[in-house]
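Presented as C-alpha coordinates, the chain that follows is alone, the form predicted on its own.
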Amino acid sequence: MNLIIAAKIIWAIGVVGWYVIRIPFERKVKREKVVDARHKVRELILLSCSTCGLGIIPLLWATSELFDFADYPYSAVQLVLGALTFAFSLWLFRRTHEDLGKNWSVTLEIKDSHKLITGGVYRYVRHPMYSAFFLWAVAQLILIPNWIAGPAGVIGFGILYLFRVGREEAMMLDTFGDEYRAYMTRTARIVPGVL
(Lines of atoms letter the chains of each structure in order from A and count residues from 1; the text may use other names and numbers.)
(Lines give C-alpha, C1' and ligand atoms only; values in the text may rest on other atoms or scores of the structure.)
Protein backbone atom coordinates (compact mmCIF):
# COMPACT_ATOMS: atom_id res chain seq x y z
CA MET A 1 0.00 0.00 0.00
CA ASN A 2 1.19 3.49 -0.80
CA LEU A 3 2.53 5.32 2.29
CA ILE A 4 0.40 8.41 1.59
CA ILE A 5 -2.77 6.33 1.38
CA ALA A 6 -1.81 4.61 4.63
CA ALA A 7 -1.26 8.03 6.28
CA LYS A 8 -4.70 9.18 5.13
CA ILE A 9 -6.32 6.01 6.50
CA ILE A 10 -4.52 6.29 9.86
CA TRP A 11 -5.45 9.98 10.13
CA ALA A 12 -9.11 9.18 9.36
CA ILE A 13 -9.21 6.29 11.85
CA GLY A 14 -7.72 8.57 14.51
CA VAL A 15 -10.28 11.32 13.91
CA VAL A 16 -13.19 8.87 13.92
CA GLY A 17 -11.77 7.27 17.09
CA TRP A 18 -11.62 10.70 18.71
CA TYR A 19 -15.34 11.27 18.13
CA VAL A 20 -16.31 7.72 19.09
CA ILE A 21 -14.56 8.27 22.43
CA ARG A 22 -16.28 11.62 23.01
CA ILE A 23 -19.89 10.70 22.11
CA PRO A 24 -20.86 8.83 25.32
CA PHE A 25 -19.38 11.59 27.48
CA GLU A 26 -21.30 14.28 25.57
CA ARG A 27 -24.52 12.40 26.30
CA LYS A 28 -23.75 12.16 30.02
CA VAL A 29 -22.96 15.84 30.54
CA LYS A 30 -26.02 17.18 28.67
CA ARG A 31 -28.10 16.46 31.78
CA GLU A 32 -25.84 18.49 34.08
CA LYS A 33 -26.95 21.99 35.07
CA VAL A 34 -24.42 24.69 34.10
CA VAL A 35 -23.93 27.42 36.73
CA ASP A 36 -21.09 29.37 35.07
CA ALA A 37 -20.50 29.57 31.32
CA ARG A 38 -17.97 32.08 30.05
CA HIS A 39 -17.08 33.75 26.77
CA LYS A 40 -19.49 31.82 24.52
CA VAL A 41 -18.75 33.75 21.29
CA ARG A 42 -15.02 33.70 21.98
CA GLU A 43 -15.22 29.96 22.68
CA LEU A 44 -17.00 29.37 19.37
CA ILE A 45 -14.28 31.24 17.49
CA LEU A 46 -11.48 29.37 19.28
CA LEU A 47 -13.15 25.99 18.74
CA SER A 48 -13.53 26.87 15.04
CA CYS A 49 -9.78 27.56 14.78
CA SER A 50 -9.00 24.20 16.35
CA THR A 51 -11.53 22.35 14.17
CA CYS A 52 -10.14 23.98 11.06
CA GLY A 53 -6.55 22.96 11.89
CA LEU A 54 -7.27 19.47 13.21
CA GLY A 55 -10.16 18.56 10.94
CA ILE A 56 -11.04 20.67 7.93
CA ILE A 57 -7.59 21.37 6.45
CA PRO A 58 -6.32 17.79 6.82
CA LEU A 59 -9.64 16.50 5.45
CA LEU A 60 -9.16 18.67 2.36
CA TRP A 61 -5.63 17.28 2.04
CA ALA A 62 -6.90 13.70 2.36
CA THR A 63 -9.79 14.04 -0.07
CA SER A 64 -8.67 16.53 -2.72
CA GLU A 65 -5.64 17.76 -4.60
CA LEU A 66 -5.94 21.28 -3.19
CA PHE A 67 -2.71 21.14 -1.18
CA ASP A 68 -0.70 18.74 -3.36
CA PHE A 69 1.77 21.50 -4.23
CA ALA A 70 2.90 21.51 -0.57
CA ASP A 71 3.58 17.75 -0.26
CA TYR A 72 7.06 16.58 0.66
CA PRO A 73 8.87 13.20 0.63
CA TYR A 74 7.59 10.73 3.21
CA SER A 75 9.00 7.67 4.97
CA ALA A 76 7.66 4.60 6.73
CA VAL A 77 9.33 5.83 9.94
CA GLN A 78 7.14 8.96 9.86
CA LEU A 79 4.06 6.83 9.27
CA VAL A 80 4.78 4.56 12.24
CA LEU A 81 5.81 7.41 14.57
CA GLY A 82 2.71 9.43 13.59
CA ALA A 83 0.43 6.42 14.13
CA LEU A 84 1.93 5.68 17.56
CA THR A 85 1.65 9.31 18.63
CA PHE A 86 -1.99 9.42 17.49
CA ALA A 87 -2.71 6.17 19.37
CA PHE A 88 -1.21 7.60 22.56
CA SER A 89 -3.24 10.81 22.14
CA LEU A 90 -6.42 8.72 21.85
CA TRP A 91 -5.55 6.79 25.00
CA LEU A 92 -4.90 10.02 26.92
CA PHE A 93 -8.09 11.58 25.51
CA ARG A 94 -10.21 8.64 26.73
CA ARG A 95 -8.49 8.52 30.09
CA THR A 96 -9.04 12.27 30.58
CA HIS A 97 -12.76 11.93 29.86
CA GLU A 98 -13.03 8.98 32.25
CA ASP A 99 -11.27 10.90 35.03
CA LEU A 100 -13.39 14.03 34.50
CA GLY A 101 -16.72 12.25 34.26
CA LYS A 102 -19.61 14.72 34.47
CA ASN A 103 -17.24 17.66 35.04
CA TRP A 104 -16.23 17.69 31.36
CA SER A 105 -17.49 20.24 28.83
CA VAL A 106 -16.44 21.44 25.39
CA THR A 107 -16.49 25.10 26.43
CA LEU A 108 -15.58 26.93 29.63
CA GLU A 109 -18.34 25.84 32.01
CA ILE A 110 -18.80 25.00 35.66
CA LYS A 111 -21.55 22.51 36.47
CA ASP A 112 -23.83 22.60 39.50
CA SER A 113 -22.10 19.57 41.04
CA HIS A 114 -18.62 20.41 39.70
CA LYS A 115 -15.69 18.91 41.59
CA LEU A 116 -11.98 19.61 41.28
CA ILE A 117 -10.43 16.47 39.82
CA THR A 118 -6.84 15.89 40.94
CA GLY A 119 -6.54 12.11 40.55
CA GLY A 120 -5.86 9.85 37.58
CA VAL A 121 -4.02 11.69 34.81
CA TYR A 122 -4.88 14.93 36.60
CA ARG A 123 -2.34 13.94 39.23
CA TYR A 124 0.39 14.72 36.69
CA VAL A 125 -0.99 17.69 34.72
CA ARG A 126 -3.82 20.19 35.20
CA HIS A 127 -4.96 20.04 31.59
CA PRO A 128 -4.43 16.52 30.17
CA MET A 129 -7.19 17.13 27.61
CA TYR A 130 -5.02 19.86 26.11
CA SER A 131 -2.06 17.48 26.28
CA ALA A 132 -4.09 14.94 24.28
CA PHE A 133 -5.03 17.56 21.68
CA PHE A 134 -1.42 18.70 21.35
CA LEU A 135 -0.41 15.06 20.86
CA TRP A 136 -3.04 14.78 18.12
CA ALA A 137 -1.60 17.91 16.50
CA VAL A 138 1.94 16.52 16.72
CA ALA A 139 0.74 13.19 15.31
CA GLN A 140 -0.83 15.08 12.41
CA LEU A 141 2.40 17.02 11.87
CA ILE A 142 4.36 13.76 11.66
CA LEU A 143 1.73 11.73 9.81
CA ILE A 144 0.74 14.17 7.06
CA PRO A 145 3.56 14.91 4.60
CA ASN A 146 2.30 18.34 3.62
CA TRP A 147 3.61 21.77 4.65
CA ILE A 148 0.06 23.13 5.05
CA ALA A 149 -2.08 20.26 6.37
CA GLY A 150 0.62 18.79 8.61
CA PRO A 151 1.23 21.84 10.84
CA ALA A 152 -2.38 23.12 10.61
CA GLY A 153 -3.32 21.21 13.77
CA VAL A 154 -0.49 22.68 15.84
CA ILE A 155 -1.47 26.17 14.65
CA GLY A 156 -5.25 25.72 15.01
CA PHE A 157 -5.16 24.06 18.41
CA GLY A 158 -2.29 26.30 19.52
CA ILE A 159 -4.53 29.34 18.97
CA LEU A 160 -7.28 27.78 21.09
CA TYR A 161 -4.83 26.87 23.84
CA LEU A 162 -3.07 30.24 23.98
CA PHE A 163 -6.29 32.22 24.16
CA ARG A 164 -8.18 29.86 26.46
CA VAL A 165 -5.99 28.28 29.12
CA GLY A 166 -5.48 31.45 31.17
CA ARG A 167 -9.23 32.11 31.24
CA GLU A 168 -9.91 28.51 32.18
CA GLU A 169 -7.47 28.69 35.08
CA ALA A 170 -9.04 32.00 36.22
CA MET A 171 -12.45 30.30 36.21
CA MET A 172 -11.07 27.39 38.23
CA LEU A 173 -9.52 29.82 40.73
CA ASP A 174 -12.86 31.66 41.02
CA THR A 175 -14.63 28.36 41.66
CA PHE A 176 -12.15 26.42 43.81
CA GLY A 177 -9.91 29.17 45.25
CA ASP A 178 -7.08 27.98 47.47
CA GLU A 179 -7.74 24.34 46.62
CA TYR A 180 -6.94 25.09 42.96
CA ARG A 181 -3.96 27.31 43.91
CA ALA A 182 -2.48 24.39 45.85
CA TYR A 183 -3.15 22.07 42.91
CA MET A 184 -1.37 24.53 40.58
CA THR A 185 1.76 24.49 42.75
CA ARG A 186 2.13 20.71 42.57
CA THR A 187 1.22 20.04 38.92
CA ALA A 188 2.34 21.29 35.53
CA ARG A 189 -0.13 22.63 32.97
CA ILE A 190 0.25 20.14 30.08
CA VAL A 191 3.61 18.33 30.25
CA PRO A 192 4.35 16.44 33.50
CA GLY A 193 7.14 18.08 35.47
CA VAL A 194 7.90 20.60 32.71
CA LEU A 195 5.17 22.95 31.53
Ligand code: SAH
Contents of the next structure:
Amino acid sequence: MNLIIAAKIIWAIGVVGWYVIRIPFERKVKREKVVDARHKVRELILLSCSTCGLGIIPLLWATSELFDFADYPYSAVQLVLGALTFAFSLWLFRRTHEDLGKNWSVTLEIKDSHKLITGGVYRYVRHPMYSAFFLWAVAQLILIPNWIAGPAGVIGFGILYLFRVGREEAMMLDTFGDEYRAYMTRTARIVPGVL
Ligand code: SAH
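Having looked at the form predicted on its own, could you now put up the form predicted together with the named molecule?
Let us now look at the entire complex, which starts with that chain.
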Protein backbone atom coordinates (compact mmCIF):
# COMPACT_ATOMS: atom_id res chain seq x y z
CA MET A 1 0.00 0.00 0.00
CA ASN A 2 1.09 3.58 -0.73
CA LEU A 3 2.59 5.19 2.42
CA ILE A 4 0.42 8.32 2.15
CA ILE A 5 -2.76 6.25 1.99
CA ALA A 6 -1.56 4.32 5.05
CA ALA A 7 -0.95 7.65 6.85
CA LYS A 8 -4.49 8.82 6.00
CA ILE A 9 -5.98 5.58 7.31
CA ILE A 10 -3.97 5.73 10.55
CA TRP A 11 -4.96 9.37 11.06
CA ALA A 12 -8.65 8.50 10.53
CA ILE A 13 -8.47 5.51 12.91
CA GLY A 14 -6.87 7.77 15.52
CA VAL A 15 -9.60 10.41 15.29
CA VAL A 16 -12.40 7.81 15.38
CA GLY A 17 -10.63 6.10 18.31
CA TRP A 18 -10.48 9.41 20.15
CA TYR A 19 -14.23 9.90 19.69
CA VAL A 20 -15.08 6.33 20.70
CA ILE A 21 -13.12 6.83 23.95
CA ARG A 22 -14.96 10.09 24.64
CA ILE A 23 -18.59 8.99 23.97
CA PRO A 24 -19.29 7.16 27.28
CA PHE A 25 -17.88 10.07 29.29
CA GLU A 26 -20.00 12.57 27.37
CA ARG A 27 -23.08 10.55 28.42
CA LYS A 28 -21.88 10.38 32.01
CA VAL A 29 -21.45 14.13 32.51
CA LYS A 30 -24.76 15.10 30.88
CA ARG A 31 -26.60 14.42 34.14
CA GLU A 32 -24.31 16.66 36.22
CA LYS A 33 -25.54 20.05 37.37
CA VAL A 34 -23.26 22.95 36.40
CA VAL A 35 -22.81 25.63 39.07
CA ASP A 36 -20.14 27.77 37.37
CA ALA A 37 -19.50 28.18 33.62
CA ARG A 38 -16.89 30.68 32.50
CA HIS A 39 -15.95 32.58 29.32
CA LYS A 40 -18.53 30.72 27.22
CA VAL A 41 -18.14 32.61 23.91
CA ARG A 42 -14.36 32.75 24.20
CA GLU A 43 -14.35 29.00 24.97
CA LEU A 44 -16.38 28.25 21.82
CA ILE A 45 -13.94 30.28 19.70
CA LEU A 46 -10.98 28.41 21.23
CA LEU A 47 -12.68 25.04 20.64
CA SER A 48 -13.22 26.02 16.98
CA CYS A 49 -9.48 26.76 16.61
CA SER A 50 -8.64 23.36 18.04
CA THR A 51 -11.25 21.55 15.88
CA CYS A 52 -9.89 23.28 12.77
CA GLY A 53 -6.29 22.32 13.51
CA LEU A 54 -6.83 18.75 14.71
CA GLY A 55 -9.88 17.91 12.57
CA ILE A 56 -10.93 20.01 9.61
CA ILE A 57 -7.55 20.89 8.07
CA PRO A 58 -6.15 17.32 8.20
CA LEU A 59 -9.53 16.06 6.92
CA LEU A 60 -9.23 18.40 3.91
CA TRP A 61 -5.67 17.15 3.37
CA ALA A 62 -6.89 13.53 3.48
CA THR A 63 -9.88 13.99 1.18
CA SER A 64 -9.01 16.80 -1.27
CA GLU A 65 -6.14 18.25 -3.27
CA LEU A 66 -6.36 21.64 -1.58
CA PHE A 67 -3.04 21.41 0.28
CA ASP A 68 -1.15 19.22 -2.21
CA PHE A 69 1.19 22.11 -3.07
CA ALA A 70 2.61 21.90 0.49
CA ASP A 71 3.34 18.13 0.45
CA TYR A 72 6.90 16.97 1.16
CA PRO A 73 8.60 13.55 0.72
CA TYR A 74 7.57 10.86 3.18
CA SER A 75 9.25 7.91 4.87
CA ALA A 76 8.10 4.71 6.57
CA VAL A 77 9.97 5.81 9.73
CA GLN A 78 7.71 8.86 9.95
CA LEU A 79 4.61 6.70 9.48
CA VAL A 80 5.60 4.32 12.28
CA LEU A 81 6.66 7.10 14.69
CA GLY A 82 3.46 9.03 14.00
CA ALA A 83 1.30 5.94 14.58
CA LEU A 84 3.08 5.10 17.85
CA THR A 85 2.73 8.68 19.13
CA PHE A 86 -0.97 8.67 18.22
CA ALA A 87 -1.48 5.36 20.06
CA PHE A 88 0.29 6.74 23.16
CA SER A 89 -1.85 9.90 23.08
CA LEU A 90 -5.07 7.82 22.94
CA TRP A 91 -3.91 5.67 25.84
CA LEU A 92 -3.23 8.78 27.94
CA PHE A 93 -6.50 10.37 26.80
CA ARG A 94 -8.45 7.36 28.09
CA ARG A 95 -6.58 7.35 31.39
CA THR A 96 -7.34 11.05 31.96
CA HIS A 97 -11.05 10.51 31.27
CA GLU A 98 -11.14 7.58 33.68
CA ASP A 99 -9.38 9.57 36.40
CA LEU A 100 -11.38 12.79 35.90
CA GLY A 101 -14.78 11.01 35.60
CA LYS A 102 -17.78 13.27 36.13
CA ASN A 103 -15.58 16.31 36.75
CA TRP A 104 -14.73 16.54 33.05
CA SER A 105 -16.26 19.19 30.75
CA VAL A 106 -15.59 20.39 27.19
CA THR A 107 -15.58 24.04 28.27
CA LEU A 108 -14.65 25.61 31.63
CA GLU A 109 -17.26 24.43 34.13
CA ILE A 110 -17.66 23.48 37.79
CA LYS A 111 -20.29 20.88 38.74
CA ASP A 112 -22.28 20.92 41.99
CA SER A 113 -20.57 17.71 43.14
CA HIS A 114 -17.17 18.71 41.72
CA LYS A 115 -14.17 17.01 43.32
CA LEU A 116 -10.54 17.98 42.89
CA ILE A 117 -8.70 15.04 41.33
CA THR A 118 -5.03 14.73 42.22
CA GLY A 119 -4.53 10.96 41.80
CA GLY A 120 -3.92 8.64 38.84
CA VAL A 121 -2.23 10.51 35.99
CA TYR A 122 -3.21 13.77 37.73
CA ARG A 123 -0.50 12.95 40.27
CA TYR A 124 2.19 13.78 37.69
CA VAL A 125 0.75 16.85 35.92
CA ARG A 126 -2.23 19.18 36.41
CA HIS A 127 -3.42 18.96 32.78
CA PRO A 128 -2.76 15.43 31.50
CA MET A 129 -5.70 15.63 29.08
CA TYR A 130 -4.02 18.61 27.44
CA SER A 131 -0.76 16.61 27.39
CA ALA A 132 -2.72 13.91 25.49
CA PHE A 133 -4.03 16.49 23.00
CA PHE A 134 -0.52 17.85 22.45
CA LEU A 135 0.70 14.30 21.84
CA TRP A 136 -2.08 13.88 19.29
CA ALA A 137 -0.99 17.16 17.65
CA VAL A 138 2.65 15.97 17.58
CA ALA A 139 1.48 12.63 16.10
CA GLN A 140 -0.29 14.61 13.36
CA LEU A 141 2.87 16.64 12.74
CA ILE A 142 4.93 13.47 12.29
CA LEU A 143 2.27 11.47 10.43
CA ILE A 144 1.18 14.00 7.81
CA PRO A 145 3.88 14.98 5.27
CA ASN A 146 2.43 18.38 4.51
CA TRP A 147 3.65 21.78 5.72
CA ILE A 148 0.10 23.01 6.40
CA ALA A 149 -1.91 19.98 7.59
CA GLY A 150 1.00 18.59 9.65
CA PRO A 151 1.55 21.56 12.01
CA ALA A 152 -2.12 22.66 12.01
CA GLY A 153 -2.88 20.57 15.12
CA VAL A 154 -0.02 21.99 17.19
CA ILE A 155 -1.10 25.52 16.24
CA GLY A 156 -4.87 24.96 16.70
CA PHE A 157 -4.63 23.14 20.01
CA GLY A 158 -1.74 25.38 21.10
CA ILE A 159 -4.03 28.42 20.78
CA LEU A 160 -6.71 26.75 22.90
CA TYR A 161 -4.17 25.72 25.52
CA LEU A 162 -2.41 29.10 25.78
CA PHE A 163 -5.61 31.10 26.07
CA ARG A 164 -7.37 28.64 28.38
CA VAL A 165 -4.97 27.16 30.91
CA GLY A 166 -4.50 30.29 33.05
CA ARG A 167 -8.25 30.88 33.27
CA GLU A 168 -8.88 27.22 34.09
CA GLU A 169 -6.39 27.38 36.95
CA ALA A 170 -7.94 30.64 38.20
CA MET A 171 -11.35 28.90 38.24
CA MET A 172 -9.91 25.91 40.11
CA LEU A 173 -8.26 28.27 42.64
CA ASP A 174 -11.57 30.09 43.18
CA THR A 175 -13.30 26.75 43.77
CA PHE A 176 -10.72 24.73 45.71
CA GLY A 177 -8.47 27.46 47.18
CA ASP A 178 -5.52 26.18 49.21
CA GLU A 179 -6.10 22.58 48.14
CA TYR A 180 -5.45 23.56 44.50
CA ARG A 181 -2.64 25.95 45.48
CA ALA A 182 -0.84 23.06 47.21
CA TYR A 183 -1.50 20.81 44.20
CA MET A 184 0.08 23.49 41.97
CA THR A 185 3.26 23.58 44.03
CA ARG A 186 3.90 19.86 43.56
CA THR A 187 2.94 19.43 39.87
CA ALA A 188 3.88 20.85 36.45
CA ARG A 189 1.20 21.69 33.88
CA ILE A 190 1.70 19.25 31.01
CA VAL A 191 5.19 17.67 31.15
CA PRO A 192 6.10 16.00 34.48
CA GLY A 193 8.77 17.99 36.31
CA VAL A 194 9.36 20.34 33.34
CA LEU A 195 6.52 22.45 31.98
N1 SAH B 1 -7.14 20.54 32.31
C2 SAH B 1 -7.45 19.19 32.71
C3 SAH B 1 -8.94 18.90 32.56
C4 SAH B 1 -9.52 19.16 31.20
S5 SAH B 1 -11.29 19.07 31.17
C6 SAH B 1 -6.59 18.23 31.95
O7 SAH B 1 -5.95 18.64 30.97
O8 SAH B 1 -6.52 17.06 32.33
C9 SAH B 1 -11.68 20.71 31.77
C10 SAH B 1 -12.43 20.71 33.08
O11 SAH B 1 -11.79 19.89 34.01
C12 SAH B 1 -12.48 22.10 33.70
O13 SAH B 1 -13.70 22.72 33.38
C14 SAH B 1 -12.33 21.86 35.21
O15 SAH B 1 -13.57 22.04 35.85
C16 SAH B 1 -11.96 20.40 35.32
N17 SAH B 1 -10.70 20.14 36.01
C18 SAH B 1 -9.47 20.53 35.65
N19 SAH B 1 -8.53 20.04 36.50
C20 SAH B 1 -9.21 19.31 37.42
C21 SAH B 1 -8.82 18.55 38.56
N22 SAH B 1 -7.54 18.41 38.91
N23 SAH B 1 -9.79 17.94 39.28
C24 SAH B 1 -11.09 18.05 38.94
N25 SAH B 1 -11.52 18.76 37.88
C26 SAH B 1 -10.60 19.37 37.13
